[in-house]
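As a starting point, one isolated chain is supplied in structure tokens, in the form predicted on its own.
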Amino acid sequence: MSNTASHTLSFTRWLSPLVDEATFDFYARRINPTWRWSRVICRVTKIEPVAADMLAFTLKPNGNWRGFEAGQHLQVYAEINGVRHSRSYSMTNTPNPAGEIQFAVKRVPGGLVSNWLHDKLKTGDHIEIGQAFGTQKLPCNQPLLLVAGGSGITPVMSWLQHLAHRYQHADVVLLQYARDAATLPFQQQLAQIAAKMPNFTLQTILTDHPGQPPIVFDDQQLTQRVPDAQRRAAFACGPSSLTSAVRQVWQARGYTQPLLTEAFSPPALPDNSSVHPVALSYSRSGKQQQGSSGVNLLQQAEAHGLKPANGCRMGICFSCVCKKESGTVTNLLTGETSSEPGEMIRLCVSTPVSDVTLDL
């Protein structure tokens, strides 16, 4: 932490009996745009393209930032047309002496925040983020297989840089999927990592070819590309279709090595044949509405006029955790059902099986 940041934090502690946080923030930001009582404000120090549809943003956070570990995520907050929005992104670097953070954003057609970041955020601007979160950890003391599709490469980049810094001789295979060469991210950075890690193997798979069906991950491809996969701990990150395919192959083969997955798209909803009406009750607001077992509880609460906290909308950030007072729900990430009263659930990846009452 810089001396300025340390002095600022000491000053806020001294002021705490005299002034509230909102008042302090209101005046402090007029002296220095990064000064806040507890919020993390960053200056954008660099923006660079890492693929045709992806930009990497490097930030210098203020002294309220508590640091991060490889593979973690953060919330990024953007005020767009007077409305505050947030999205979750993965750090793509590893902790460094400069204290800088990097995250990368793929432009999504129609994506509100991704397009704002691509089109509006400039070097020298300031932006707010949340503290790092996420508990996925790679076993660094055994051979690894990393499978990344599209923007699923982002947490992988953080882990690879961590390995290149501390475990240069780690045995790592990366299968990187992208539609075409233009949308294949971080090729220059991966070449630099390969130069530091003699046992790192990168295999790129371009999925879209004119006149041919898209290439997908399957058992045959794994056999051809990673014949020793059974001895490797694995991590797969990308669209839910990719992570589901990896899990299916691992289950079919009966592999015992650890497999971690992280989907960067919402999980699939139940088959239409099993969809049925349910009653959704919101205890704090006193509302009761008809719902459906085929839509996640976050979307249904929003459709019913409620505004639950949320972030990634795909089960990663835990911003939408809510108490389920009664009823049975299905976790779309695991397929498991639960009827425990009073349990905490993630609204964005939970669908109702029966009538459900939520603490909203």
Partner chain sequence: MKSNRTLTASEIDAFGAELDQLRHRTVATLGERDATYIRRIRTSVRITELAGRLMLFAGFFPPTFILGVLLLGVSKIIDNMELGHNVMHGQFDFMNEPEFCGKRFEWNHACPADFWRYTHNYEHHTYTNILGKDKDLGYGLVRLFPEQRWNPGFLLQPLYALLLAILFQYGVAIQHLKMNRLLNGKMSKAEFGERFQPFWHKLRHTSVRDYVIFPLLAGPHFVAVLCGNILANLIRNLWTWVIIFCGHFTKDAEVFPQSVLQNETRGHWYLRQLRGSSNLKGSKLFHIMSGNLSHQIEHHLYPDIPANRYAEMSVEVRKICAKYGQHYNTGRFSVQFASVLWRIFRYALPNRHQQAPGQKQPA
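Predicted model, so just to flag it, every value in this text is computed and none were measured. Residue numbers count along the first chain shown, from 1. Think of the rigid core as the biggest set of C-alphas that the two forms share within 1.5 Å after superposition. First, how it differs from the form predicted together with its partner chain.
Once both forms are fitted on their core, the CA shift for Lys120 between the two forms remains under 2 Å.
Relative to the superposed core, Ser285 undergoes a C-alpha shift of no less than 2 Å between the two forms. Positional change of Glu69 between the two forms stays under 2 Å at the C-alpha, relative to the superposed core.
Structure of the form predicted together with its partner chain, please, following the form predicted on its own?
If you are looking for partners or other molecules, they are not here, because only the chain is given.
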């Protein structure tokens, strides 16, 4: 399968004087639904529940997929009502001879893409993904503490499988948080890992108990659960409340071992009726600047020394269209706000509502 697809890839060089990518894809997908010039299309080979509100999807990508490393993420694309939405998920497996990718999705109440993936995507369907990205690497030669809250377990699954495969005797403690037993993901898979790794300890913490305030990560809990935390490199992944709590304890204790954190939930949006400061990141030029929600992004980018293409400066000509990688913006022509990652926006008629990252 991946062989056939890489064959089509070498064909593309010879075909380029004759057909363009769009024409090639138009015909190729009718012969084999995963064939494309450069885009990565996958067949869904397996869908399995890993918690009451979480599904793991196993995909077989075409030959355009360039592979991944443990702990990386991918963009998943879903076309819903004519609009292609993208979301980042973490791989939950490791590179394997079958060339399969697995990622897990927690159903977010009201979430457009997570609900679509849960309800609409079936085994045998085809779905587009982007190339793997993300470069966080955990040290493999020292004891580890992994802290995972809810769907924050997903990159941890990938790490653990990597360790179970390559560093069976690694000394690892996993503190896994979930609201209740039903939403505690990957228990079966974690038991399998524990069977392979003699020095692996899993500690689960259920946070919600009726009539009591939710249990949260704090200093006392860490002392109780992981008395030797000081000697461990740590990785925390989950909602921003959890990752910032871990960071605070680490700082308060003055630990020198590395701590990596990754927050999955976006920070709360400020009231968009008032003008407030925002952080503007320009990914291509690697700049970050203080901006304002009261001025369009074209003017701000120019004030920050960038030279985005532009024309009419009133939303007609689309010269300044730019990919917004993340953040929320208001379209001044329609008054609508949107937070869709990866959407194309006109800089001259868009003002930032939250911190925004632009492909500039």
